[in-house]
Amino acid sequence: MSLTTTARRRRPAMLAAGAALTLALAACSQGSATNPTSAPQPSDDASTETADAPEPAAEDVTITYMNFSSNDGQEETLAAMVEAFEAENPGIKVAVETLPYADYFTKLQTAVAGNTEADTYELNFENFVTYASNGVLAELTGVPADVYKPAMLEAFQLDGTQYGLPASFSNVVLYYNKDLFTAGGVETPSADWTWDDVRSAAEKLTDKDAGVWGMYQPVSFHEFYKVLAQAGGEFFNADKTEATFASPQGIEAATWLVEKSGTVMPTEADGAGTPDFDTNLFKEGKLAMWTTGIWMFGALADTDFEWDIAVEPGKVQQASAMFGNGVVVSARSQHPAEAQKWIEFLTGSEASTKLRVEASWELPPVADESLVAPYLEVTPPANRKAVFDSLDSVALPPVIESQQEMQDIVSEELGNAAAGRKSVEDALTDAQDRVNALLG
């Protein structure tokens, strides 16, 4: 799906900078939830409005929390916000559990199919849909409304009912070493760079002999979407009910992708696609350019180079991927009133909120835009409103009911035209063919 009207007309006011922010928020990954008998099913006449949150338990417990985005980076951010909000709450202990990305969700399938689930955990959007859908989830009453951006505590809603809470959100930027440049004399990025001025970047500064590369993309799903929107393609057609991706600005921007393997881009071969192996890459000196989070800043606070974000070029527009996470109750939770009160804490309390900020760990969803301001404040990157520059040009994913099988094909299918297994053209026409498969 590329950037559209509808999509620009369903941003609302954007925080303190002024820009805007996308109603629909991306999820990085989907996995499925179970629908055990024991779970209640969600309620249609449930209002967050009117109902009365549930009274806590006289006696002390412990709420047990799963989460994967405080992960390399931000652990003792989340360890201050639990610290904080046990000592405005007596009686109501926090426990912890934080898990890498990529065994998140598979983890949190295991244990919901399980009914081992934490008291409380962490979704992405798309994951909270299938989740609440499937009356996993426990319904918040008595949520505080006028504390978040109304699009974005709608967005954890289903059929009216409030069954998340919206925690945070972040972007993808254009990050480049300043060291790097500044030693090739190559000018540094700017806002109207095109994806011209990356590869001619990117080639002056690839030095193979020193280990020295020009730019990172990772060749997947999430990346491709978005470059799409940035050629100007369709993922979908109109009606959304047939793969289109297959098409001549499909092509182009999937050999955006695959083309730099090898050439200013390291390949499988060299270690692309394993954990961590860009953000160790950028670290160290030795990568000139890389598309990634705002998440990073934090764990890019230290580096012994100079470092700075832009706006991520496009080739007839741009278009920028934008990422939300919410946090839930589970219905099984056997202290639902201490769970809720724990997550409002985490995810609207001016304690979180600032620590948040402070921290650089993505941006929170709070209505208060003075608790956010100081964001642009903080540096590294000196750039920051960038950050807001790219909201205003957001390509939203497409989404189907089998949403990782569909995310694994198309990643499978770009890693096959990387690595030289097939064509650009006939891996992505391989791709199309499977995602029509799943829509049936």
The other form holds:
Amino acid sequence: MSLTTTARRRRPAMLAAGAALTLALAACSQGSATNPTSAPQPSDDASTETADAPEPAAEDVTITYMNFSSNDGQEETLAAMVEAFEAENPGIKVAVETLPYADYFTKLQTAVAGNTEADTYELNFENFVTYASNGVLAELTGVPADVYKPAMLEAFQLDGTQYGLPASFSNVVLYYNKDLFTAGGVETPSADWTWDDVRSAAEKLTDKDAGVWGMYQPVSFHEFYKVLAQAGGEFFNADKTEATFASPQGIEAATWLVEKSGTVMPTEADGAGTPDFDTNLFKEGKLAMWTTGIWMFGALADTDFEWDIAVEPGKVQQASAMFGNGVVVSARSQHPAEAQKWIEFLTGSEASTKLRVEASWELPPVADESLVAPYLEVTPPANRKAVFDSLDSVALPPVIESQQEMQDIVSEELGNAAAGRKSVEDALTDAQDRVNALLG
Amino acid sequence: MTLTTPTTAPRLTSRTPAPTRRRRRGRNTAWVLFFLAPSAIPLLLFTATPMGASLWVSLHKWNLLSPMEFIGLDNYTKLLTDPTTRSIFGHTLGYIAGYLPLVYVGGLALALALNQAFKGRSFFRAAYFLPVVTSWVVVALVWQWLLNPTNGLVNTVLGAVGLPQPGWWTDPQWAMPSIILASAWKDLGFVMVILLAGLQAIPGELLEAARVDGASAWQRFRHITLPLLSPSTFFVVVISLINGFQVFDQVYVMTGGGPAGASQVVVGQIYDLTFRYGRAGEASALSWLLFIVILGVTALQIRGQRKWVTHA
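Having seen the form predicted on its own, I'd like the form predicted together with its partner chain now, please.
Expanding to the full complex; the earlier chain stays at the top.
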């Protein structure tokens, strides 16, 4: 009850946050990938076929749709969207294939290379650019543009041509197990927390004998560029010709990431980094704090302990990661008109937006704020406002042509520092040199 | 009279000449092709064609999505000057150097032991062969778990007897030894079966005669068993070397090439180049470099075998 009042009172703030997000998106214009390390998309239920039971009639058209974001928890929401679409469009069927994020892009690019990709598929923004510029996406015409937030729609254009529709966006927040905080007599995280507060709470709540850890934050590229922004550092120089992250702020950021390992955070030898490790640890009630995306809301809806979220604390400023997904039509689709109809329904219709918001499946990219309002009233977590507050200060991933190699280099060198094989300074300097070599 | 019959017969055969023989040869060719087809067609479709395609791809710049761009031998020159190539071949050779002696000596010991008559021998033979037919993913996960630095069985035992506990797959120094250990364990049964067959082909009277002449057990092993086992040994070494150069599954599952690239092998790099970094052309060129290396090493072994392989 008090939760809903808070939520109602905060609605104007949310609208403001929505506007801020639009600005943030417009500013970024080269979005992001859903973070593979902080968002391990579990591999159980690896591939779900939702071909509808009755055999389609002779004149029926079947559209295939491949996606990763419904994996682990939102498969039924997507199925409900498909059902609503099929009810509204007799004669068009949708067959869904869902893959875990970790395997998704390997499978997708192999399928594209072999001309066997689905009619419609999901792409995160960063990969969208690659696919759009290689000419494998169908041009979309007559899109109902006023349905979407303008910046989000523009994000899926290349040289003025619409090649995809925005489907959802999400960000990363600090999750915490309220029961562990209460039991340990530690004050719960709030908006004015900094790294120091996180550190001292994590130290108090770690109980290695009981297998309880204070904090989990992956030691990886996707965490690093964000904590670098939290420390006030820059990944690249202004004209993006040189990496500059081996700065004093970079060292501070990397130290913050690696110093937790083994003291308040499980190490690789404890299983850290293996699929679902952090998710399971948190679900079992053995993790006090965790930085991960709002896409986990669904999977954590029925834990047997209380949890909540807060804006991720920073060092000199707050900075939160934000990610966006879109849906595209393959240039080789035999049914481009029906395919476009389906993705317009999936991303912009009132019916699917309502389903998305009710299920807390990330956030819808629609312009109509009233459709998003109910999001704040669903619990857990009680403090949903933090999702929008986080958008006030967004850190976007640095993007270069050899993206995956850069990410691997940074993650590998941070791993060297975390394992004590190199000093933080050496690891960062080496990473910076190697990234600069990629820039050529 | 009596002579006519024998002389006519040969004359007849010599007169049935070329056309028939040629026809017969043609018919033979058809039969040969017919019997070859079941293995030749799949070989052509699933081995020769992809190899040709990869040779073609290796001359291009291609990220799997874009149209291919012809760049000649650039991928090869890039690979030959890239220090990463040296390091991944180094890791692969390191793997072979550890794996081959371990799996051969272990397999030989097992074969000798299981060649003796004792109760439950078939059970042990089957048990040691079981890992060979088990999926690599399962074996690698089990070994990753056994070699867990903090709570794995191996380190628990080492700790209990006061020995140092290595970091195994989390430590760059120990990552490759971890993989070697798991691989040797899995392939032990294969080597055992081949050598067991070799041992059983050694005539008992040779060993018997040596015993009568007063040769010790070691002398019989050294001068009769080992030389007569050399064809089997040769087979095991050739196959293990080829497999060793192609090591991938266990590396992918156990370490992913890490930590810090310390266990990255050639095939792992081919995979990463194609599916992580979108450099399919370079990856295909690397496949061909690996093919040439394996071909060369195998050719050398076949030449070398004359010096040490005894054919009974």
